[in-house]
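Listed next as structure tokens is one chain, alone, in the form predicted alone.
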Amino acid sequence: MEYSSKLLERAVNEMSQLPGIGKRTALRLVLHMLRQPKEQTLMLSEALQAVRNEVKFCKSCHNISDQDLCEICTTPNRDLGVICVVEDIKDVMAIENTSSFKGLYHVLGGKISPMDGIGPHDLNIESLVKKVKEGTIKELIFALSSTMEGDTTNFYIYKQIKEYEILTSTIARGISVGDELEYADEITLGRSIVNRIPFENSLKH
């Protein structure tokens, strides 16, 4: 693709680094921003810089937050004894949109994947096990994607905490095997949370 401006080319190249954005889409977005008032483009730039430089991760659940503890962890009417274990921050948003879960979350930051060089120590597993050892948690809900990596991660965590008096469950397999959690529709995801099953039962399949 030929560009009449090196500045335009640079902007398109940077924009096309975003997931799902090809060069043609990036060009449309950049040209759109050029047609907007300069103040609007500056607001976008400032918002992106602020989220990159100032966003925090909750010290308790590792969710994105503006404060040391996120809004979910500090909400008074949450069930502090039930923790939903998810891979990513997007999964927290997906489950919250169902309005079916009133406990807390624990964001692992990924899943165990030897092929990608991701092991247990690369994830937020140690802090989860520590919470269980403290004895304040009565149930862990495994809500990882139903993939081989997700199941491996579930089983690894289960082995770490199985000696403690705690109920472990997994979301019902209304989520298709191999599907990513964030792409599930809200009704299916909500039913999977409500109709969760004991984790030991999932090992029999």
The other form holds:
Number of protein chains: 2
Amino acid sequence: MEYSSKLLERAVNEMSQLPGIGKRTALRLVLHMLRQPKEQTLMLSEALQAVRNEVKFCKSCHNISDQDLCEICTTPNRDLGVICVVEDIKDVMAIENTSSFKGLYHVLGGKISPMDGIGPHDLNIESLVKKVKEGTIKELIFALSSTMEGDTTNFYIYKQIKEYEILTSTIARGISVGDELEYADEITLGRSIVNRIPFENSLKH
Amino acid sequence: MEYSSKLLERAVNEMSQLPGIGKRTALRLVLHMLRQPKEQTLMLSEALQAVRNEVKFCKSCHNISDQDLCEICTTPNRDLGVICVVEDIKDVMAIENTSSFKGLYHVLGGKISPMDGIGPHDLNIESLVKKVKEGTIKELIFALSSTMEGDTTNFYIYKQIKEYEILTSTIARGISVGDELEYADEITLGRSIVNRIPFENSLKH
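Mind giving me the form predicted in complex with a further copy of the same chain, seeing as the form predicted alone was just shown?
Okay, now the whole complex, with that chain kicking things off.
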């Protein structure tokens, strides 16, 4: 594409580095900014700079945070004995949105994936095992995605902590609420039958 | 959505001001930036600032430019007597990509559209009529999108300049009626410039 302005070309090129944003979309976004007040672009770029340079990761759960300890870890009345192990920050937000969980989280920062060159030492696993060793945790809930990498990561952590006396669980896999049985995949449907729960329990929420 | 960081929330909110970018996409983009080196976010925000604050519009054709006159207006060997009238900057880029046009452009900055409150005086029409009056232009090519607003704009300009002895043409209707210029393929768009027809003929249908 021919740009009549080097400044425009540079902005489009930088913008199209972002995932899922091609040159055409980037151009559309930059031209949109040119039609908006200057303050709006200033605020956007300041906000991006601020989050990139100043954001911290919680020293306890590795969730994104403005302080050394995140809001969830410092909220009183949460159950300090139950830890939900998740892949990344978006999973924390998704579970928090349900209001169904009152324990704490542990963000691994990914899954073990040799194909992508990610081993156990690239993830926040050591600090999780250390927490378990300290003896204050009663239950670990594995909430990783149910892929080969997720299962591998679950199992790797499980092996490290099985000698300690804590409960381990994984989130229930089954048919989504509201979904038709006939469209569900066989593995999910099969698992939802094997792991059926007492009917009384399903009435609780 | 609950954010565990005010900095993250602010960045996501600013990002989701952009057209076609919702909160979820904005979050994905910001989290991607957090995984990349700080320099990358710095370069993006500097590039956006620079384009917003420093970019100029060509004093002659109103195309986006780094100088007072744009690269196209200052290129030698272009045919100064032929002016292609377009809606916006993306149309200049699209036509330049075809390499089928060696004249100059005139960017109107939109179309007459009473529904959106855009009248003739909101567009760069006066400066175009002034150019025609000065007598150096041999031909005007209307290359607005073939919508009602585009046709209205063509006709408005045509009425202002028909007393002067210049050729007027519109790009050939090789492009489907209702389609936007920027999405046309290069061959169709290129051919439509080569096969332009007298403006009077375009009024017949």
